[in-house]
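Have a look below at one chain only, the form predicted alone, in C-alpha cells format.
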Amino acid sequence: MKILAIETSCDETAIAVLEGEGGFENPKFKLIANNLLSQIEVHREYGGVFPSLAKREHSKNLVPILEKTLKEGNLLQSTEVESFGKKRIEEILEREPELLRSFLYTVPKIKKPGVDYIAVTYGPGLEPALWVGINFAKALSLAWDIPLIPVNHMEGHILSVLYDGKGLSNSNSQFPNKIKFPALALLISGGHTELVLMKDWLQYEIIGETQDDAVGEAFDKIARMMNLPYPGGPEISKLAETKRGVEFENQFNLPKPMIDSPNCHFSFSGLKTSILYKIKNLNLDKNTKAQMAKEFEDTVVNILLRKTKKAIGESNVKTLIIGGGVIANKEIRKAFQEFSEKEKLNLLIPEMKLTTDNAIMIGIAGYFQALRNPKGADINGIEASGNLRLI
C-alpha cells in the first residue's frame, strides 16, 4: 500500500510518500520520497508560532513541496490538462487563493501518480494551519480520485516509532520497532503532555495528561524568562549541557507540581512560576543561566519518569514509546533509557529526525487508518479539530 501523506498542523510543511506493508501483524515501512519545510525562522522574532503567518507559508510551499516529493520518488508524470473538477476544487480552495492559483496551474499536469490513498493530518494543532493541508488533501483526492485518510497527529507520534529510518541521512536506528500490548505512550511536545495506554491497535486512553502547560510550552516560556533565541527547547538544554559533570549542590530548590498526586496527571505551570520569581532576584549572567537550565531539566525529568512509573506500575504495560518534539532532548532520552533497560522494558524512541512534526510519522498512521477503513472518509465530512484527541 503506497500512500501520499501531507502535515501541516503547526509550522512545518511537509509531504512524503511510503509504502506499508505486513498488516496490523507485521507492519513494515519503505520511505520513497520525503520533504519537510521548517518556518522557524519566520516565526522568530515572535518568539513562536503566529498562526496567520503559519497559514500563509503553508499555501505558499505546498504545491512546490508536492512537486519536488513526486519527482524524487519517480512518481511525477506530465499529462495533457483535462477537466477534473475545477469548480468544485475552487470552492474547496476559495480562502486559500494563492494554493488555488498554484494547484490550478500545476495539478492539473500532472498524471495521477501511483499511490493508493493521501493521508493528511486534521488534528490537533492550529486550526488555520491545518485547514490549508485539509483542503489541499481534498482538492487532490477529488483532482486524482484517491480516497483521503484523515489522520490525529497524535497517533503519528505514536506510531512514528515503527519505522527505522532506513532511508533518513545519518539514521541510526537504537530500538526494536515492534509494539508488544499493552503499551504505554508518553506524548511530550509544545501542546502536549499526556499518557495514553493503547491495549490494541488503534485502541488509546488517556490516563493523564497536563492540567495547564504541555512540558515544550514550559520549555519555550522559560528560555523566554532568559533571553534565549527560539525556539527555547534546544537553548535550554545547551545551556544545562554545559553544567553536566561539574559537582555542585542545586541552588534553586525548584517545585515538581503534581509529582505525588495520587493520579497521572502533569503540571508545570507552578514550576515555570517559581522560576520567574527567582529570576527576578538574580543577575543573570551566563553560569546563573546554565545553572537554572540544569536544575530545570532535571526537575523536568524526574517529573515525567515519575509520572510514567506510576502508570507502568497500574498496568501490566510491555511496551513504553516516547513520541513529540521533546523527547529530542539528550537527557530526557537518555533517562528513560536507562530506566527501560533496568525494568526491562520494551522501548520504542523515534528516531531524531522524526522527533519533530513530519509527513512521515502520519503516512505510518494513515496505513493503519486505511486497514481499519478501506474505502476511505468522506472528504466533506473532515475539518479541522484544533483539540483532538485521542479515543
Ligand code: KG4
The other form holds:
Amino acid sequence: MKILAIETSCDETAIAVLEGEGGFENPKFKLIANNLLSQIEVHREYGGVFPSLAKREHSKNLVPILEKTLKEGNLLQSTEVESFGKKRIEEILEREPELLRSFLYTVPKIKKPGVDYIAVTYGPGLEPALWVGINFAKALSLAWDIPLIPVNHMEGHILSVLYDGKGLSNSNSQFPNKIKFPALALLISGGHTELVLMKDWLQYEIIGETQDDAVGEAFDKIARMMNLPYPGGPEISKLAETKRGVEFENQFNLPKPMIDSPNCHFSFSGLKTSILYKIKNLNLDKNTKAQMAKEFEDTVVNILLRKTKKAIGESNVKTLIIGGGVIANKEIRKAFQEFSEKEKLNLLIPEMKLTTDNAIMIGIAGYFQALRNPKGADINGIEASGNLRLI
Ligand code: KG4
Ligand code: ZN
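The structure above corresponds to the form predicted alone; please provide the structure of the form predicted in complex with this ligand.
Zooming out: every chain and molecule, the one shown earlier first.
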C-alpha cells in the first residue's frame, strides 16, 4: 500500500510517500520520498511559532514540495489538462488564495500518481496551519480520486518508531522495532507531555498528562528567560552539556512539582516560575546560565523518569516508546536507555530525523488507519481539530 502523507500542524511543511506492508502482524515500511521545510528561521524573531505566518508559509510551500516529492519518488508524470472539478476545488481552497493559484497552475498537469491513499494530519496543532494541509489534501483527493485518511499527529509520533530509516524496516533487522503490548508511550514535545497506554494497535488511553506547560514549552520559556534563542531546547541542552562531568555544587535546588502525586500527571509551570524568581537578581553570565541549564535538565529527567516508572508499574508494560521533539535531548535519551536496560524493557525511540514533526510518521499512522478503514473518510467531514486527543 502506497501512501502520500502531508503534515502541516505546526511550523514544518512536510510531504512523504511511503509503502507499507505486512498488516498489523508484521508491519514494514519503505520510504519512497520525503521532504520537509522547517519554518524555524521565519518564527525565530517572534520567539515562538506565529500561527498566521505558519499558515502563509504552508500555503506557499505545499505545491512545490509536492512536486519535488513526487519527482523524487518517480511518481511525477505530466498529463493533458482535463476537467477535474475545478469549481469544487476553488471552494475548498477559497481561504488559501495563494495555494489555490499554485494548485490550479500545477496539479492539473500532473498525472494521477500511483498511490493508494492520501493521509493528512487533522490535529492536534495550530488550527490555521492544520486547515491548510487538510484543504490541500482534500483538493488532491478530489482532483485525483484518491481516498483520504485523516491522521492524529500524536499517533504519528508514537508509530514513528516503526520506521528504522533503512528502507524496508524490520526486514532483515536483528532488532526489529516490534511493539509488544501493552505498550506505553511517553510523548514529549513543544505542545504535549503525556503518557499514553496502548493495549493494542490503535487503542489508546491517556493515563498521565501535563496540567500546565509541556516539557518542550518549559525548555523554550526558560531559554527565553535567559536570553537564549528560540527554540530553547537545543540551546539549554548545549549549555548544560558544558557542565557535565564537572564538579560543582547545586546552587539552585529546583523544585519537582507533582513528583510525589498519586497519579501519572506532570506539572512544569511551578518549576518555570521558581527559575524566574531565582534568576531575577542574578548576573546571568555564561557560567550561571550553564549551571541553571544543567540543573533544569536534570530536574526534567528526574520528573519524566519517575512518572514513567509509575505508569509502567501500574500497567505491566512490555514496550516503552518515546516520541516528540524533546527526545532529541541527549540526557533524556541516555536516562531512558539506561532505565530500560536495567528493567529489561523493550525501548523504542525514533531515529533522530523522526523526532521532530515530519510526514513519514503521518504516513505510518495513515497505513494502520487505512487498514482499519479501507474506504477512507468522507472528505466533507474532515475538519481541523486543534485539541484533538488520542482515544
Ligand atoms: O515535536 P516538536 O518538533 O514540535 C511540537 O511541539 O510538536 O517539538 C519541538 C520542541 C521544542 O519545544 C524544542 O525546544 C524541543 O522540542 N527540543 C528540545 C531539544 N530539541 C528540540 N528540547 C530539549 N532538548 C533538545 N535537544
Ligand atoms: Zn509534534
